[in-house]
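In the block that follows, a single chain appears as structure tokens, in the form predicted alone.
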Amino acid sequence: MTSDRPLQVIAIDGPAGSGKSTIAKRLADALAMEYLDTGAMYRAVTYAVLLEGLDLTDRANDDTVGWIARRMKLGLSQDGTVTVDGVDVTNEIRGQRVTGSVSTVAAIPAVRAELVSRQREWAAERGGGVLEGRDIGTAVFPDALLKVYLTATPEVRALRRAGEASQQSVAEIAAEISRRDALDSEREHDPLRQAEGAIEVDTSDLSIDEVVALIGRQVELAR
């Protein structure tokens, strides 16, 4: 759906842990809105790489990788199901592997650019919603209705990593956080970094609900 009427954008960034799908999900029920995870899409451009067997370490992939992510079916649904090709991979993407190569397909430009037009393209048909990423609001959209950076202190933020059912222990999650919060600040293209304009969040030592309300009371004055 379509119309004159400027993209109702809500974007929601900030590193691993910060509490942003928590967040976003909640946000967009509160405002009767739709929510996309883009980490979920570059996670299922992963896994799909990863299973073509291909060495991410090798730059002279990189075509390859950007032609996947263009060719396959990616689906994402409101209940957090994740298809790629039709295939369920929903729990596949949030395992260790993907995880722990998913920064580096993140940084290729091919993979960036085809990205982007899908949540430029998800977000023009609904005429916007929740989008939560690492880039939303410096790269996708800029324009963003409302832009908003989610923060949290290292500790806070492995700690609820560590609580997601991961096999990991505090420390090694910690040492994970760290190695991609480098990975995505410091990638040549739309690195990790909050958006000129946008709201700085603590997410620390306040509750989900505490969250949401303080962001959308300043999704009604943007409005």
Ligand code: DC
Contents of the next structure:
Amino acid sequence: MTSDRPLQVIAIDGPAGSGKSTIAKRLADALAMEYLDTGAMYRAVTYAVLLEGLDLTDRANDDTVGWIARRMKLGLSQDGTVTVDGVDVTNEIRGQRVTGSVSTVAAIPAVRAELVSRQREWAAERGGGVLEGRDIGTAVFPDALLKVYLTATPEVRALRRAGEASQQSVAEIAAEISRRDALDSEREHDPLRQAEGAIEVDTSDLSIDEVVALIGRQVELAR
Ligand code: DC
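Having seen the form predicted alone, could you now give me the structure of the form predicted in complex with the named molecule?
Entire complex below, previous chain first.
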């Protein structure tokens, strides 16, 4: 689809457990837009790479990892189902193995280049959408209609993730989150940081409805 109308992109970034996925989904519903979980894309590439048994600590494998990202058929549906080459990997990509390696894969420039290009294509085909991740407002869509940076205290984030699934203890989850925060915000290429012009929303003491309403009002103002 081509149109002269600028893309209506809402960019939502923030660390693990800040509420991005829940908020982005609910906001997309409220605005009658589609939603893209870009973290799921990095997780899906990580899953495919682990399946090949590649050593991720060996930088000599980065080219192969980039090749896997470029050739993989990736399906993301609005109900949260994720497929890789037609196989449903929705549960597998949330497991500890993928979670433990995803920040390493996400730091590889060839992977980022491929996924950023797919994310831009996704939005262009729809005239926009709600995209959530780590670099949407800084790198993928710096001209987004609205850029939001979600935060929450480390304690709240660990408790949220513990409530979502997991056989891990809250302390283990807190350690994993803080390890990923460090890798995601200290990497060389498009690290996690608040984009210029983004509004910061601390979700620690707010309900989902309150956050969605707050961002919805900002969207109306930006339009
Ligand atoms: O949101 P999440 O926890 O599912 O994201 C998984 C990882 O993917 C995260 O630790 C960093 C990476 N990521 C990224 O580098 N850029 C994005 N836009 C989204 C996620």
